[in-house]
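Taking the form predicted on its own, here's one chain by itself in structure tokens.
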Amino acid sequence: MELKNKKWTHDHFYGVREEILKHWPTGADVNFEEAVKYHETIPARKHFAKRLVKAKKNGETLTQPRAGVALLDEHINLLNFLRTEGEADLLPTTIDSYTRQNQYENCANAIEESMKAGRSLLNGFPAVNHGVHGVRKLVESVDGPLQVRHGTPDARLLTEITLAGGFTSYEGGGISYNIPYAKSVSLEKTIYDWQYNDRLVGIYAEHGIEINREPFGPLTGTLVPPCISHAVAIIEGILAAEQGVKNITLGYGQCGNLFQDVAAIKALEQLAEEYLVKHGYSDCVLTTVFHQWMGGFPQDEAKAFAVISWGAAAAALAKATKVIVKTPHEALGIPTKEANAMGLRATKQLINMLADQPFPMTAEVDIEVEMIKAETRCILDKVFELGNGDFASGSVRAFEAGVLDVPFAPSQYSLNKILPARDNNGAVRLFDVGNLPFTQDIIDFHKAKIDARAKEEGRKASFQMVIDDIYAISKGRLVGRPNK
């Protein structure tokens, strides 16, 4: 396997097919023109990619839960309750642990086991087992747009599945849904594997029918500095587009500080349509989605809605396309569907509430924009160079050399040397940039950053910094400040 960002052929693609779709029983039921067929007849308003479409002309910023449960008809129930109770303008189907794993027979025993114990035995919902039948029952039963969410190293038969069975989104990519989700699944294969997806998408986009790609964009969620999840997104998102997708959302994790959240959207939305149109990819429709704050969050409900909605506000306020939306119940494990909904509610009216308050364009915003646009740029033009112009066999290059590298990831292929820790007005910079592959200017500014805030705290600049950032937000603030 020779990795390249190079479109696949129908011949090798229909090569590999063959065997994917024989990796557990319901993959026979995949028909590609039948599923044409079946895609024509979903109204536009089930149609993600038409949503997000009119959405960006008219400045909305629509909201999106996640949710999954084991069985269909709990499913329908929760998303249309999601729906309908908690105002959700998309809707999503998040996949269980196991499927994403590819562990199809544990899935079909934890189907048996939650209808006779009444209830979801699993954290999501096994799409692969429910088969092409089940994901229409689904599509058919809810009123709005659907979208996969999961984390899958290889997610080629959920694709198939989801797809032909009337998804019209899919989120993931060969390394937002490795790095952070896999300890030793190696990135040629990841992104080997999700050219598969993403060429699935293309041919489906051949046939006249658009389906939505998002990467996954927070990666690991804890603290994550624009510059490292913008380079991973525009990067998959270049892979899709050379696969024929032809509408992508790219996305955003909340760090905390309204002027780096708001840049860091704007400057993710001009960097990649910048680098798309430089690549050869002019024909691409382009969306943004932010996600509110990712790591830890407080038990008390009341204080988990302030996070919800400080998050909701810097969304609206930075115009993004649509919101990932938490629950107040964040930091106590699968919440209820009524405390899902009241994460949507609290979301919806902070947006209706800003949708006429345009966010003032500041010098201080504009410098953040700039140094999130410079930093990600250096990043993306090496991780081109060690490709020798390719972005596939570049990001492998790039992670051993540590050009690419997300904090706190499992994966043993991202070196984890750099250490994010917040300035002194809660933006995330980094302690140690690792072997980022930045100008000394970059470089100095995120020192002199990290020096004055260890200099206002009244202490060393250190790695405790870094640990009292991660549980800061749980705790009741955003810089991880020392006690005095």
The other form holds:
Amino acid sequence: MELKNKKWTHDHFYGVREEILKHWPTGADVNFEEAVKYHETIPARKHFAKRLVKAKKNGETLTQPRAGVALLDEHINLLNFLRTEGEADLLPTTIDSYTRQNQYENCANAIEESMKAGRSLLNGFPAVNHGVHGVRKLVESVDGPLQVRHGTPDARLLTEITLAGGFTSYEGGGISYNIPYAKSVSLEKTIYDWQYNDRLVGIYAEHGIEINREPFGPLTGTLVPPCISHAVAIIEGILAAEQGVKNITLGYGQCGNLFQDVAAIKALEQLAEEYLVKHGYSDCVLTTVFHQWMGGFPQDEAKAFAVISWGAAAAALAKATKVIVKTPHEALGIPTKEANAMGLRATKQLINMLADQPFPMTAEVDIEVEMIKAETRCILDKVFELGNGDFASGSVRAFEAGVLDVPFAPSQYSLNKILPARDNNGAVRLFDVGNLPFTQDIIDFHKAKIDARAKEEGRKASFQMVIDDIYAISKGRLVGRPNK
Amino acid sequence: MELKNKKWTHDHFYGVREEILKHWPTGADVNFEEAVKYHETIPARKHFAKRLVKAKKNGETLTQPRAGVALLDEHINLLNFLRTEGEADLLPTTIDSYTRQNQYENCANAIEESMKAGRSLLNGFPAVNHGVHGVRKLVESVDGPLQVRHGTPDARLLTEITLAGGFTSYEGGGISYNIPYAKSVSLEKTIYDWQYNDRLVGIYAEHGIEINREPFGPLTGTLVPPCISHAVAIIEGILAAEQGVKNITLGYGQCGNLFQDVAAIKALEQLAEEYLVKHGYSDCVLTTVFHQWMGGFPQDEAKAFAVISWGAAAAALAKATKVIVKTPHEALGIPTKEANAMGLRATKQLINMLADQPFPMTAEVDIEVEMIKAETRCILDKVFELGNGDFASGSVRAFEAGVLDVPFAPSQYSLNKILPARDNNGAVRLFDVGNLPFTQDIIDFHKAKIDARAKEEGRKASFQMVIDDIYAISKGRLVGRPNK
Amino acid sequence: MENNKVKVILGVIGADCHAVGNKILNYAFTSAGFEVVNLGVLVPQEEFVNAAIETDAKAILVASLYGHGEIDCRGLRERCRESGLGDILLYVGGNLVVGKTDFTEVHKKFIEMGYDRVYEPGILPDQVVIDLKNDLGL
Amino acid sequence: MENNKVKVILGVIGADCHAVGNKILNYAFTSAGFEVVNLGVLVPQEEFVNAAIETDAKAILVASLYGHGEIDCRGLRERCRESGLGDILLYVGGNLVVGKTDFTEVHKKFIEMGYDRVYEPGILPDQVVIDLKNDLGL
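Alright, leaving the form predicted on its own aside, put up the form predicted together with another copy of the chain.
Once more the chain from above appears, this time first in line as the rest of the complex follows.
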């Protein structure tokens, strides 16, 4: 098979599908025609894509938590709690890490153990094990739009089961669920496997069922410069659109400098629209998601609330369509449902308070928008060139060449040559641009920013500076200055 | 006596002083010469004025809570807790409401009752009753700069006792501790009485003891437009400077729109500097204080954290020298020390995270700065004119005429003719400018802003709109829109 | 016409000078058709009683926002009884005690002091208006 | 010269792919003079053991950030013993269980599983380096 950004044929898709549904016994319960009919009964208020479109139209920023536990009834209770006590607009189902590695046998054991222990021993909801019937019970027991959130390189069976079960939104992508989530799975394979997922969503769309798709924006979640995540997001948007996906949400993880964060959302909206239209996908509805700070959090809950609130403020000022919310337990692992609801309520308060003051396109924002766009264009155009006009094969070659590169990625398929660091104002820049195909102007810009910081701190830029930045927010700062 | 903005003579001051120290038995322990010697032993790190100057120089924003309980040992424990667990940079001593009304007998009873009940029945520390010795025990038991915060129209004995006791900062003013804190005390009397307090600080200064003075910025704390509080703050700064005060902190209470809030602090700094120099007080050190939202809070603690964090963010972005911090219990009355410390830690986290990103003077900020300055100049210059070149008598006449007017003030001496309301972006404007001596341009500006909001909401501007704005933040919004 | 309106006494008790809520309550009760005798802030107990006698008011609405309510409000019912206002409606609301406290206890304490209704922080004026109309059979 | 360095095995156990801390630990231990055999993320127990045998490592440093640590880490000590690595130092740290839990209990549980040191979230690499040097008598 040669990887191409080309809509799969009917025969190709159904050929693969036959295999996929046999990966675990619950696959046998998937029936596409019946699933379409099931989707037709889902009311609009529980429909993810429709809710996003409405929010975009009204200039709203919707709140969404992360949450998932091993057992069905507990998971239902958890989501209902986040809906009522957390006032969440959109609901997730976070999938456990064994499912993400297709270790369904481990899931089965952990479900057993969780029942015995009376608490979840899994960090998410094992949807494949629960099967279509389990998922439908969930969908019917929860009064809100539901999205699958995971981190699964090969998610094909999970996609089949959760969509047949009635989920109306699905996170992930062939790059964004490989590079940060796998060590030794080739990009060629994950991009190919995710074409399957996108094609399935496309087929639903062709049957009148609109399912929202969301590439995973923050990647490794740690000092990822906007141009990197934007390039991946736009490529995955294009790959999804080619397979027939019509409703796409592109994401970005907060960096922490307000001007850069506001600019990142604006640049993402504008560039994605431009590239999708330019490459022939003009009928997609695009929305944006802003992730509250994805790096290390302070352990103290009061301080965590401050970090959460700053993320909420940036999301609201940037007018992202939705915001993914952290919790005051972030530094300590998976939160209680009460802590999760508190993070949501704090976020809701700030989003509502700031709803009437969209951030204007100040000169400072404009500079950042132009910089992010120029950087992202360099990468995207080179990826397209490396693929001889194909973003799928181009992406594989681009990662090999370091033209696409994600800082701190666990994957062997990321060159891991770039190194980010903050500038004096806390904006994330590149202290090593690696092989990114930037113009000399852009390279000089980054160098000047990092040099200015190094000078301010009286030290050379080094990996220690990067480490200081990684720990900074958990220690109460944005820029990891050396101790005086 | 004719009220004049004129430094009191030695005889005048000491004549009044003899009376004042007899108001309550503890007054007898005040010995100025000995107090000067005592102040000389206070180390720099506990010195309020010095700490503020250092912060201004370094571009820091310091945190300060409100706190006070009836009994000395409990109060010491409370402040030490806020210092260690709350990481407070500056410490307060909030004075109870009976002391504020000079009801020292009531204080004595409540101290008794508090000892019996094992909890504070007073909402603050009754410093006059505890006397110089009690205050010194406090000063010596707490490792941080200490300020008296109260709301006392006639604070002369309190000032004598707390300064002799070793406090190095003192809040209040003849206008700001009358109009929002009294019903039927004339302005003439409170401005006169506060000249005494300022003169006492001036005499300390002449003996080499620098004590920080801070007019109370937020006034009624509810939708006070920047020009109103700025006019009062600058007048009180001038009145203090005339009596010899050298270290002055001017304050502003957060309105909630980021651009207006950042602009307010910039305008306050610039105008105060200008007016003090223009009127002959060029040797004062000026700093600023930003009060986190002083109006109604959400009852939910998570939501309260969001409001606190937004206040912290605005203070940090505006580069105020210090920020007065609210607590997650704000809606429910006086907080526990734990809640107080949590508000402080949340604030500290955000201030530190934003320390490296001062808000630039964007075009939008610049417009607000110019508007606030123009409005404030109109008021200040008219006050000066009404006083025939004297800000003291001018202030009395200005309040009579409504040239100075504070919304929602309890005092009979405020005309209470102006009515504030938010515009479509949440900035506080005037829907009724009352008798404020604005130019037609300014009046038109406010009218246009309020009209635009009324149009957006499909209703006329009215007192109901004002009430909606008052409740808005506690209900989770900034602008009090009608229910759809 | 004015004279047909039911009169209520409104004020913030003790050494408390919180004026904003007082102005809103004044507006709300006036809008609801009552004649409000607003004593404003910093009102001693005797001033509430005297105003009620002078105006033949049907209710006294006491607010306390600063935490001293427990001390300030004690004895108002007795004072009303002594002045021949024995059965006048007494409402109280606000942040009645120092510190975050279980409202059930606060409610009990103030009911025992002789108040007819006790409101916790965050109650909106409309609710108080409805209660008053009910209690007065309006 | 390289051969004089003490070797340690580093890895994130189980189905966990948290890479950032792994890269920082790698840097910290390398800077501190150790030779780090970094297995990266998604490391099964047998890979830790095999690497320790092959390189004659003195310690295995296990990280688990995603909450499944309790399941993933169980039995590693036994596996070490069976492979003749009985007394090798076993450290573990991270967010070891699902949900906010009292660390004292977590610590006890992992000590009982045979780990020599158990670190709670938020511990900085420098502390682990110091402990390892102590435990190895360096």
